[in-house]
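Just one chain is shown here, as structure tokens, and it is the form predicted alone.
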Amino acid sequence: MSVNEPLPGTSDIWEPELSDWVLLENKAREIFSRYAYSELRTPIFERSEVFVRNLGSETDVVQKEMYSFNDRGGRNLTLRPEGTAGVMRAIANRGLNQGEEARVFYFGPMFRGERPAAGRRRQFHQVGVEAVGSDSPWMDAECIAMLTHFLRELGVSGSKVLINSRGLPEDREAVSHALKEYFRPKLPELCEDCQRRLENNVWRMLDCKNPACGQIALGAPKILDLLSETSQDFFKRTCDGLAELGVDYEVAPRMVRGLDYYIHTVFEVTHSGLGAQDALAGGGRYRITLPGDKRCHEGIGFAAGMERLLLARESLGLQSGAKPETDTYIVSLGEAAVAAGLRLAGELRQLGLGGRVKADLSARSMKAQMRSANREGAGIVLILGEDEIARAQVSCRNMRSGEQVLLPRVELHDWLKKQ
């Protein structure tokens, strides 16, 4: 591996691919703002306890995947593996009064030390939302509807919404007992992770990616059947809200999501264009307490992997094609013309004419500069030589049509507007 290559699980992002990333961000800003969400940016590292306390000490993220380190002050810090805990820390720091809501969305890199795969990297990027301060099931329905709205605007058709409930914390003992009773006799047939999870995190046995474990999990008790009447009613009202908003969904009775802070609604959106690991986005309702804050904060949110969104768009033929590096290329013939070319480029940029404008400052031959203009896909070439400068003229060539005209300098702006 070359020393200049990015580390495994990371990548450099160049144009034209970068234009697809910008599209995702701009669409998110456009759609989420319609639902009264505001953008928030948090640090990429936090005190480790922010994640351990809220994601759960027995989750795979905390046990296997977090990038943690000690700083010079002896504090244990972690590069954020997900967005919710840091967002909640920021909201708690700012303060949230009784009855007040905070609705935010975010973008940014996340970090997990896991094996790289298609759409799964060690540095990956998420777009996510959090609505904190409401305990209404209608908010859950609206949040899921907003996600499907966002995907439609991106052109990601053919996705599927899966939902389930984790109930309330007081439901967990009964659910855990029933799951342990089911899985314990089958322990020798399960993978090492599931054997460990039986006592530490039995819920995660329901969504193990090992095919043999997944087959066994199909016969496990359905969580919904084990929940209290209160939890079942919350789930029913969430489903009613989705029906009111015209969102098609499917109940996935064994979906639990991987983080311990979830209560009530959990959901995922899948897409066939991603292959076997088909999760495009996911989220749910949660309760979180933060270090130094005894209050319990409740909210609903989701996150979508931006790399996965791009893969889904690519599977539908929606990725950006190659774009020219330059729209207007200024050829300056001779040292005396270089300054004039530089001035002209600055003028066009200030006026917003000519798109992406590049002045060749090399004073090379006409042939060499035209070769560069062709290589960069320039649509317009403006040529300045000693004669053009002396007569206040400019030679203008439309590279697509092949037409070339010699114009008075004062007519250049109008000509560019017509191209």
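Positions refer to the first chain, counted from 1. The term rigid core refers to the most C-alpha atoms you can superpose between the two forms while keeping them within 1.5 Å. Predicted, not measured: the structure shown is a model, and the values here were computed from it. Compared with the form predicted together with ligand AMP:
- In the core-superposed comparison between the two forms, G214 has its Cα shifted by less than 2 Å.
- Here S401 counts as shifted, since its C-alpha moves by at least 2 Å between the two forms after the core is aligned.
- Once both forms are overlaid on the rigid core, the distance between the two CA positions of A36 between the two forms is under 2 angstroms.
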The other form holds:
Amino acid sequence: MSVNEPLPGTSDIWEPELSDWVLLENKAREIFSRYAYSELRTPIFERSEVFVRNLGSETDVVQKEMYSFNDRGGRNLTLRPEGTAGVMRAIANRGLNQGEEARVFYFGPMFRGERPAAGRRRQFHQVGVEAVGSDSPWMDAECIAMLTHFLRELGVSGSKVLINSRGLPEDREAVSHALKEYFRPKLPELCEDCQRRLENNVWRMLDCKNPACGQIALGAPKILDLLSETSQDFFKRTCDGLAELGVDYEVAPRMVRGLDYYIHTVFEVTHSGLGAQDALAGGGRYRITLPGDKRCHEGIGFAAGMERLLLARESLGLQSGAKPETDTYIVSLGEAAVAAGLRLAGELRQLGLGGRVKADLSARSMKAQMRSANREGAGIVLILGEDEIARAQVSCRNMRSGEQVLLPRVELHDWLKKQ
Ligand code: AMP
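Complement to the form predicted alone: the form predicted together with ligand AMP:
Zooming out: every chain and molecule, the one shown earlier first.
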């Protein structure tokens, strides 16, 4: 690997691809704002305990995937592997009054030490939302509807919404018990991770990626059947809400999602254009105590992988735009003309004339500068030589039509407006 190549699982994002990222961010801003969410930017690194406490010490992310390091003050810090924990810390830091809601959205890079593969990166980007302070199942339905609205606006058709419930903490024991009863006799056929999970985190045995484990998990009891009446009612009301808001969904009875903080609703959106890593977005409802605040808060949120959103768009033929080209190229002939060329470029930029304006600073020959203008796809070339400067004129060439005129400087603005 060359020293200039980005590390495995990371990449440089150039134009024209970058314009797709900007489109995605702008769409997220536009759509989520319509649902009264506001943007929040939190730091890229946090004290490690922020993630361990929120995500749960038994989760894959915390156990195997965190990029953690000690800073010079001896604090153990982690590059954020997801957005929710930092958002919660920020909300706790601000304080949330009883009955008050916080609705935020965010985007940015996340870091997980995973084995890189198509659609699986070590630095990836998420766009996500969190709505904290409402315990209504309508909130879950609206949140999922907002995600499908966002996908629709991005042109990402053909995605599938999968939904399940994890119930309340009080339901956990009964579910864990039933799952252990089911999996225990099958232990010798299961992978090493699952053998460990039986005692530590039996729920995760339902979504093990190992194909043999997956096959066995298909026969496991359905979580929904094991939940209390309260939890089943919450789930039913969420589904009713989704129907009311016109969202198509499928119940995925064994979906648990990786993180421990979820209660009630968990959901995922998949897309067939993504290949093996087919999860476009995932989220759920959670109950947390914010540090320094004894009360419990409920929230619902999701995160979508931005790389995967772009891949899904690509699979549908929604390609990125063209690389932005220089619109107006100023050729300056001789050292004295370079200053005049720069002044002219500055003037056009102040007035917003000529689009993307570039002044050639090289004082090379006319031929060399014209070659560069051509290579950059310039639509307009303005030429300043000694004669033009002395007579307050400028030679203007429209590269598309081939038309060239020698104009008094005062007429340049009008000419540019007509091109
Ligand atoms: P998660 O909370 O792990 O379900 O992540 C939410 C979304 O982020 C997923 O549905 C993916 O779209 C995306 N994502 C998660 N991990 C990665 C990764 N390593 N590389 C690229 N995208 C990812």
